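What follows is a single chain, given as structure tokens, in the form predicted on its own.
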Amino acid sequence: MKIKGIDDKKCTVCMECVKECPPGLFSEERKQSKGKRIVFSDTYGNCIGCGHCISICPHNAICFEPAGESLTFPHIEDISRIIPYQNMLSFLQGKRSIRRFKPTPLPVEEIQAVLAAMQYAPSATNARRWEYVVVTNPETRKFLESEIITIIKKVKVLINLKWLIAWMLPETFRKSLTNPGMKLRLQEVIADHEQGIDNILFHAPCIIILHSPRYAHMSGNDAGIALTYGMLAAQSRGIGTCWDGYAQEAFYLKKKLKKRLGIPAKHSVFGVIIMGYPDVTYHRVPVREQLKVQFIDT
């Protein structure tokens, strides 16, 4: 999106986009014969899109491309009234990370109704640099489930060379080779696939998998919101979602898995989730520990 001016014939220069945008592209102008205006001017670029002005002009007097109509709905005004607080804290304590799908495939407007809520998440500098790849087909899902499994072969190799290799490794490489509990979990996850139970993807009937090129040092976080924002959306919906961190983890040490599915060489799979109707019910909250918080008020 790109603001191209104001509409000086809606604007009535109550400054709300002045005050409003973050470079300051805003400005308002005075001249003898024509009273006071607002303009914009962004001669160096500066203009990250966020459209902020757009939200904040009472009178819709804000010009962009392409050109389109600006989403509004009721409340818009105080959105805090359309969840109420309490409603919205027991929809995230009750949030689970699924595990147990039902094999009903999920429709493409379920899928399109979660990609949906991702596309209005916030990103740093609004940065809006995620691709997504989805799948559903079921051999591609055996595809990178076989792939994962051959990766945790080998760590498990590594595991048994530990002591001789450990110095090579990044620290927390080294200590999760070193955690006695860590071959056990991955002998389990390998005799559990021979059995043909998978203990990686779950069977989950969908898979996003989000990429992009790494920016600053927001691109993990700004992905991190984007898939939460699916998450919680998919939730809504019914749908069951588990962040997968062995897949995650697979496209970071085999570089043929993104060149499969299409993703460029150059850019980091920062997030995977799986998706499908849970076949599961759970009944109440676990307990969680209190945060450990800091206030600084002096």
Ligand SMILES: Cc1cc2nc3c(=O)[nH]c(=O)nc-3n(C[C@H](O)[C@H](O)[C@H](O)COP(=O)(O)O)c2cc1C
Given for the second form:
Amino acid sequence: MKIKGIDDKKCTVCMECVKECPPGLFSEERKQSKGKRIVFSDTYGNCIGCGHCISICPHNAICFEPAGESLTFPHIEDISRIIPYQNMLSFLQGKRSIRRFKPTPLPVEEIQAVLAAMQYAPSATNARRWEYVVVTNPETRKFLESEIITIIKKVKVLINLKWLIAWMLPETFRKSLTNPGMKLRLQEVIADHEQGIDNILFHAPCIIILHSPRYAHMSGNDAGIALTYGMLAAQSRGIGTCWDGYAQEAFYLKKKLKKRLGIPAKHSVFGVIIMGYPDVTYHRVPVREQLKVQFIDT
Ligand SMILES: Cc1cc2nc3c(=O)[nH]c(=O)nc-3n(C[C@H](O)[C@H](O)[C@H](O)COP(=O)(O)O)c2cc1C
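The block above covers the form predicted on its own; next, return the form predicted in complex with the named molecule.
In what comes next, the whole complex appears, and the chain from above leads the way.
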């Protein structure tokens, strides 16, 4: 979206856009002939297209391209009325990572509804560099799962060599590699796979892969927020999701996976979520430790 300027006929010079614009591209112009007016000037291309000017203008006076109606709805001026805190908190507390799905495919409208929520995620400097691959084809899911299993088999070999190579590895990786439980778990995952049980992508009918170029150390943050928006939206429609770290790691380790799914070589996969109708019911919220928070107020 590109800001083109201000419709003088609608503008009341309330100055809200001047106060709001993050890069400060609106200013008041005083000309004897025309009086006071607000002008938009972006000589150096600093507009980040965040649209805050459109949101804040009480008179809908901001002109932009491509032309269209900006969205508005009841309570837009006080969105706390849409979801009161206690409802929001219960929703967040009750949301679980889902690993048991019904085989029912997700209708495309449901997938679109989840993607629509991701469209409104915040991103660093409004970068919005996300691109998505949506996999609903069972063959592609099986291909991905098998490729991940191949990686897991290699990790198992590494575990056997752990004493030889541990010193070369970063601490977190070293810890999990030398943990005996890890080897057992991987053995189980491989054995399950051989029996047709998918403990990687959990037979999910839909997989969403987010990829983007790396930019200014923020690409991972932006991806995390966008996928979280999607996961929360999915939950509100009765669709379960789980972030799939195994799959994400596989894209990092095996470049051919990106090629197979048409992801540009220069892009990185910053997150993978699996989705489907839950085949599980939860009755309680697990206890979570208190956050470690330091208040600095004096
Ligand atoms: C970045 C990230 C990666 C994850 N990777 C996996 C994974 O590979 N497999 C899996 O079963 N769960 C995965 N999870 C789900 C976590 O295990 C789960 O969020 C955590 O145990 C808390 O459970 P809850 O989400 O139900 O509260 C991942 C979650 C996140 C945020």
